[in-house]
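Just one chain follows, in the form predicted on its own, and it is written as C-alpha cells.
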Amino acid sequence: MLEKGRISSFQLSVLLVGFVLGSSIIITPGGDAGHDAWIAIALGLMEGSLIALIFTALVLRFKDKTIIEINDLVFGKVIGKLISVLFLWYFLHLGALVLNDYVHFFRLELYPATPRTVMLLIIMLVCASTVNRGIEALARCSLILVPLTISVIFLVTMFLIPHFNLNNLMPILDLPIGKLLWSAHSVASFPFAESVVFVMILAFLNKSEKGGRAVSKALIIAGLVLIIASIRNSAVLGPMVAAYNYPSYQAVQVIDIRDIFTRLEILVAINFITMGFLKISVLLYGTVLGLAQVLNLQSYRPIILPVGILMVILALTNVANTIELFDFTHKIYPIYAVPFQIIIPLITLIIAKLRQLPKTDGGMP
C-alpha cells in the first residue's frame, strides 16, 4: 500500500469536523434561505448524512481499499481508472475552490494588497508539507486544532449574547418551501456531502468496522456547530446577515467588552486558517494518493508538490472575482456535485451488491 499510517475512529471524526467546518467557518451554508438559514442547515445535514450513508457503506465493504482500488474492482480495469479520474479531478478542482475562498477572504478583508499567488503558494507550501507526512500527521493536527476553533466559536458566541434580538429569527419558515429545498441541497452538497472525498481515508482505519458511526458522528457535530453559528448571526445581525458574504467575521465585529475585548474577528479569521488548512490538506492527500493508485507509482510523496501547483495554477484561473465564485457556489455547484457525492458512489455501492463483490478466494462475497 502507498499509504501505511493508520488513524483511529475518533481521528477520523475529528479530522472529519475540522473538514466540514473548513471553508463553512466564515462562508455559512444556507445564506439564500435568510434567517431561516439554521433550518436550511438542518434540512442539509439530514441529506448529507443518508449521501455519506452510501459511500461510507461502498467503502467499508471492500476493507482497506480506496475508491481508485474499488473502481477497478467494480468496473473493470479500462473503465474504473476514468471514473477514478473523475474523482481526482472533483477533488482537485474543490480543492482550488477552497483556495479561492481563502484568498478572496483575505484579500477583502484584511490583506487587500497582497497578491494573490504568494497568499496561494504559502498556504499550499503548508499543507504540502503536512501531506508528506502521511495521514498520522494530518490526523494528528486535527486533534489539536479541531477542539481550539469549536472552542473558540463557543465563546465569541457567548461574548454576542448581550447583542442577540431573537426577534430576528421570526417569522420562521418565512419562504417558500421550494427555496428552502433548494437552500438544504446547497447546504447538503457544500459542505457536508463534501466529505465524500473521505473515500480515500477509510481504508487507513484500524477498525474499519467503526467507520460508518465515527462519519455520522463528526456530521452531526459540524452540523451542531454550523446551526449555532446561523443563529448567532442572524440573531446579531438581523435582515443585514443575507448581505454579507462573511456573516461571521461582521457579526463577531460588534464585540465590545469594556474596550478590553475588541476587534475579536481576528479570531474568525485564525478559525478559518487552521480548519481551511485541514480541509485543504485533506483533499491534497486525496489527490496525490488515488492520482499514485491510478498511475502505479511506488509512492504519492514525489507528486505532491506538482499537484500542489497544479491545485494553485486552477485556483488563479478558476474564477475571475468574488462575486463569480458566489455564485458558482450557490447556483452551479449544488447540481455539478451531484455526480460526484451521489450517483457515481450510489452506481457503484449497486453494482458491487449484484455482482456480490468483494468475493473471497472461494468465490463467495
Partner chain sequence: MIALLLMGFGIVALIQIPGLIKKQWWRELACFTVLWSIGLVLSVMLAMGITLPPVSTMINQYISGMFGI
Second form
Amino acid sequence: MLEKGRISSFQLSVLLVGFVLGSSIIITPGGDAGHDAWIAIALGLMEGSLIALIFTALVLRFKDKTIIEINDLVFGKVIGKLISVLFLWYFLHLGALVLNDYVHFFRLELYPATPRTVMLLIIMLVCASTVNRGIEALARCSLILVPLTISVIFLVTMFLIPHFNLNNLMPILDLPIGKLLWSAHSVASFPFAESVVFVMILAFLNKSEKGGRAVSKALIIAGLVLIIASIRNSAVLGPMVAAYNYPSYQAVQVIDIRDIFTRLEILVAINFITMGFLKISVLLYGTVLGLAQVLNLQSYRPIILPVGILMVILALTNVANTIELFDFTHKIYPIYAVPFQIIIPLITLIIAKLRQLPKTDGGMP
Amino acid sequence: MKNRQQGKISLVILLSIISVFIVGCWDSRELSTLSLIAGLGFDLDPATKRATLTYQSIVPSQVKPSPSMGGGEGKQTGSGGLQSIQLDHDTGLSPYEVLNRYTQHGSRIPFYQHTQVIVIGKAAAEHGLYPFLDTVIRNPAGRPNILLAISDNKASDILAVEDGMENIQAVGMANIIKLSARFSKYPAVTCLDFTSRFIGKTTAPVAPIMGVFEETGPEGKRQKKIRINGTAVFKGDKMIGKLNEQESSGLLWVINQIEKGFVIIPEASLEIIGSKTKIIPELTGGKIKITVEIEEEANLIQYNNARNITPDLIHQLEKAQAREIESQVKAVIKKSMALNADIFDFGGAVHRKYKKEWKKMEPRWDDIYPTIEVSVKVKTRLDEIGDINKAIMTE
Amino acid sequence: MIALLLMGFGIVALIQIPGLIKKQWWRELACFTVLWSIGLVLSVMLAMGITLPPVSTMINQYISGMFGI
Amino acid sequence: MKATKKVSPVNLSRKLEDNLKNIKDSLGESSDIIIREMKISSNANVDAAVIYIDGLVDRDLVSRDILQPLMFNLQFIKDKVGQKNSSLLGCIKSSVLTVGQVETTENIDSIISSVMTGQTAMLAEGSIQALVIDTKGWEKRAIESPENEISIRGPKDSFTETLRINTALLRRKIRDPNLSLVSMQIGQRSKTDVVIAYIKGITPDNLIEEIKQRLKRIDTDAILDIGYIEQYIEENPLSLVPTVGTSERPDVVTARMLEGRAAILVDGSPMALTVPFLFVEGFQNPDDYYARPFFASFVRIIRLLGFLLSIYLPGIYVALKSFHPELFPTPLLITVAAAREGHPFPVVLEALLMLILFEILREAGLRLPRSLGQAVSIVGALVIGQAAVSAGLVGAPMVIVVAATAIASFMVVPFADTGALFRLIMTIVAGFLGLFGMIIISLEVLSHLAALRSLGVPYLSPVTPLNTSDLIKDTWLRAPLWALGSRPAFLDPLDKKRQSPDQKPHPPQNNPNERKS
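Write the structure block of the form predicted in complex with its partner chain for the protein whose form predicted on its own appears above.
Full assembly next; the chain just shown is listed first.
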C-alpha cells in the first residue's frame, strides 16, 4: 500500500463536504436557472447522490483498493491501465480547471496585477506540501477548515437576512422543465459528481462498511449549504443573481450593519481559498497516488512536485480567455464529465458483478 | 528519516513561498498613494455627447488634524477653514475614458471602493444611463450598495455644495438620502436596486432627485444647501418623469418601504410605527385587477384642536389618516399610469401569481399596464396618544 | 525569466533526487525525471512565448461538433 | 568520544592499600575528594578508609553516623565479629552504621560512581567488599513558589534543582504505589539522573517504551538542563511549535500524569517535561481547574482569541492598509488615512520596525538585572509609544496594534516564542501579498500542525482528529470537574475512567437541619 494513513468515515465526510464546496462556494452552481437555482441544486444533489452510489458501491466492493487497482483486476492489466490513465487525465484536468477558477476570481476581485503564474505556483506549493504529508493530514485540515467555512456561511447569511426579499424567489419553477433538468444535470456534474475522485480515497477508510453512508451524508450536507447560499443570493440580489459571475461575493458586499459589520466580502474570498485548497489538494492527491499506482512506484511522494507543475501548466494553457472557461464549464463540462463520472464506474461495477469480483476465497489475486 | 525529509521539504516550501512574496508585491496599494473618491458625479452634454465626471475626493490630511502633528497653523478643527475634500472634473466620450483621464492630473491613484454616492445629472439621466451603469456594475470596484441620486440640474453643482455637518460632503449626501428613506419621504436607491429593476424589463427604476437651493445665512451670506425634492422615474435607462413629494410617499406605501415617518392630516399629525403592504393581482377574463392592501399603525403625536380625545375621535382620525394615505397612493398610481412606467413592480406581482399567463403578457406589458384597474384598501390603527390624556386647554 | 524557471526546476530536482538515489529507488527516479523534464520543456516553451494548445477549448470544439451544440 | 579514563570493572582486592591506590588513580587529584584512613576493631588493628566528596555529602551525617560509631564502638565490633563469625563489614553494616541506606559492592567502578553522586564508600583491609553509604546532602535551594507559572488559587510549591525533592513532591501528591519512577543516567560526562515518572495502569505502556527508547538513544556528553532532553526526543525537531510540554509546578505535572501522560524529570533542572504535549495544552492553565467552570471556559476562549490576535493582528493591519483599503469601514478608513498621512515608511516597514523593536525591548528587559529592566521598559515605552509617533516616524494606530499584540502574546506562555516568529512571518507576508498570502501561509502551517505528532499522538487532537466529548469537555470549554468522567481518550490511557459518574452535587433530599417555616 502506498498510503499508510487511515481515515475515519467522519473525516472522509468532512473532507468530501470541503471538496464539494470547493469552488462551488464562490461559483454557485445552477446559476443559469436564475432564482430557481436552489431547485436545480436539489435535483442535482439527487442525481449526484445516485452517481456517488455507483462509485462507492464499486470501491467498497473491493475493500482497501483504489480504482486503479480495481481497474487492473476487472479489466486486466493493459485495458485496466488505459482506463486508469483516463481517470488520471480527468483528475488532472479537473484540478487545472479549479485552479483556473481560483486564479480568475482572485485576479478579478482582489489581485488584478499579480501574475497568474505566481498565484498558481503559490497555491500549488501549499497543496503539494499538504499532499506530501499524506491523506491523514489533509483530512485533519478539512476537519478544521470545513466547520469554519460553514459557520462563516451561516454567519453571513444571518447578516443578510434583513436584506432578504423572498419575492425574488417567486414564482417557483419559473423555468421550462427541460432547461431546469439541464441545469440540474450541470449541478450534478459540477460539484456533486466530481466527488468521483474519492475512488482514490475511499480505500483508506478504517471501517470501509461505513463509506456509503459517509459519502451520502457529506453530499447532503454540502448540498444543503449550497442550497442555503443559493437561496440567500437570489433573495438578496433579485434578478441580478444570474448576471453576476460571483453572486455570493456580490451579495455579501450588501451587508451593512451599523457601518461596522460591513465590507465582509473578504470572508467569502477566504472561504474560497480554504475550500479551493482542499479541492485542489484532493485532486492532486488522487492524480499523484493514481499515477504512482499505475507506474508501480513505492511511494507517491517523489512525483508530487512534477505533477503539480504539470497541473499548473495545464491551468495556464487550458483556455485562451475567461469567456472560453465559462463557456466550457457551463456548456461542455456537463457532457464531458459524463464518461468519467458515470459511464466508466458503472461499466466497471457491472463487469465486476458479472465476473463476481473480488474473489472471496481470501487469496489475493 | 521520513520526518526529517518532510521537514526539509516543508521548510523549503515555506521559504520559497516567502521569497516569492518578497520578489514582487504587484497589488500593493499603499493608502497614502490613493485618492479616496467619496462622491462621483456623471453629466452628459446632450448636444456634444461628451460625458463629464466630477470626483469628490477626500484629502486625508485635512480631515481631522491630529493633535500630535503638533502644528501652529493647522490647529483649527471642524469644517471651518480647511478643505477636507477636493473636486475634480474630466470630460470625454465614454464614461471609462473619462475615469481614465483622471490620471492626467491626479497625483494619486483614484480608489472607488469607498464611493458613498453617485450623482447623475438630469441631462445624462434623460439621455440614457446604460454605458455609465455598465461601468459601475462591471467594474469590481463598484460596490452594489452605492447610493444613486439624480440631480435636478447638473451633478457637478450638487457635488460642489459645501454644506452639512459632515467633513466629507458625499457622506453627508448619503446620509440625507438614507434619512429621507428612513422617514419614508423618498426612496433610497442603490446601484443594485436600480439595476435589479432595470434587468427586470417590465419594472421601472426610480431614484431620488436632489437639488440645490440657496438661502440667506445669518450674516446675510448666501448659502447653498442640498435637498431632495422628488423621485425620478425611469423607463429603461432613460428618465421620463418625476414624482413630487406626495407621490414619492405614495410610491413607498405601495412598494412596502415605509419604515418610520409621519402622516399629516388637517387636524392632527401621526407618527407611523409600522406598515405592511400587500399587492394582490387578480386575473379575470384577460383583465388584470390589482388590489393594494395597506395595513398601517400609528401614534398620535400632535392634535390641533383643544379637545379631549375619545374613542370616537380616534376612529375619525383613523379614517382621515386612511383617506390621506389613499390619496397619496392614488396620486402616484395615476402618475405612473400616465407615464406608463411600472414603478411598483406590479408586473412582478402578476408574474409571481400567474406565471403561465405572464409569458404572454410580458412582451405586451406596456400596452397592458395603463389599463390595469387598481383599487386601494387602507386599514389604519391608532394606538398611543402621547404623554397626556387630557387636552391642556378646553374650548 | 527562463533563468528563474531553470532555478526553480533545479531546486525541485535538488530536493528530490538525492533522497531517491540514497534509497536506490531507480524506478521512482526515472518517473520523476520524465515528469520533471516534460514540465521543464513545457514551461520553457511557455516562457519563450510559444502558445501551447488550449486543451479545454479543444475539447469544447470537439464535443460541440459531436453534439452539434 | 569517551575521554574519561575508562575504569575497567575491577573487583576489589583484599589489600586495602591496592584498592585505595586504584581509587585514587581513577578519581584523580582533586581537593574535594576526601579519603579518611583509620583503624578499627578492638585493638585498632584493622585498616579501613572512608571515601567521600566534600560538598556532596552531609558532613554531619558522615562524622556523626559513620566516623563516630566506627571509632568509638571498637569493642562492640570486635565482640560481634567474634560471636557470629561473620564478616567485619557485614557486622558494621548491620550493627554499627546508623544511616538509612547502606549497600555492599565489590566493584571499584561502582564505588567511584557512587562517590561521585555524593555517597560515601567504606573499605576495610582484608575485605573484598565495600560499603556504600547514602550520605547525599548538599546545599540546595528550598522549595519556593513558582516564578513563571503563576496561579491564583493553586498550590504555591514548585520544583527545585534536586531530583529527589522533585520526585518527593510528586509522591506527596499521588500516594499511589502505582506511581512509578524509572531512573536512568544520561550523559557521558555529566551522568545526569533522569527519571521517567508515570502512573502504572494509566499511562499506556508503549508510550513509556517509546520514551525509554528515545532517552536511551541520547548519546551526548552532558545534560545540563531539561531543555537538552527536550530537543533530543522531539519528533519533528524542525517544527516551530514545541511538541514537549514543560512545567515547574508539581500540581500541573501530576494532573498531566493522571490524564495518562508521562513526565521526565532531570536532576539539576527545576522543570519537568511532560509528553505527549498537544496544542490545546498550551491554552490550559492550572487555575482553569481550580476556578469555577464558566469563567475558566471564558478565559480559555479569550486565550485562544489573544493568541490568534497576537499572530494575525499586525499582519491584518498591514494587509488592510496596503492591499485591501476597501475592507475598512469608511469612517475608520478616513481616520486611518488621516493618521497615515505624511509618514515616510510603508506600513510593512513600520510594522516590522515596531515588532522588532518590541522584541529587542522584551529580550533586553528579560536579561538585564531586575533593577535595570525597569529602566529599559520605561525608555522603551517612551521611545515606542510617544517619541516615534510625535516625530512622525510611525503612525499612532500602529502603536496601538503593536501594543495590543504584545500584551496578547503573553497570554499563551508555551507558544509565546512560536507566536513571535509567526507574527513576523505573517507581517512580512501581509506586506507582500496581503490577506491572500496570510491565508496561504496559515494553510501551510495548519497542514504542518495537522501532520505533527507528539509521541505518536496527533498534535491537534482532540480538535482534529475529532473527539467530540473531549473537545466539548476540556478543550476550549472546561466542564465542571464532576462531569469530567473519563480521561482524554486521545491519550489512550489504560484506565479510561477517572471517577464514578453521578457526582453532580445536589441539595439533600430531606435535610434534617432545614428550617421549618
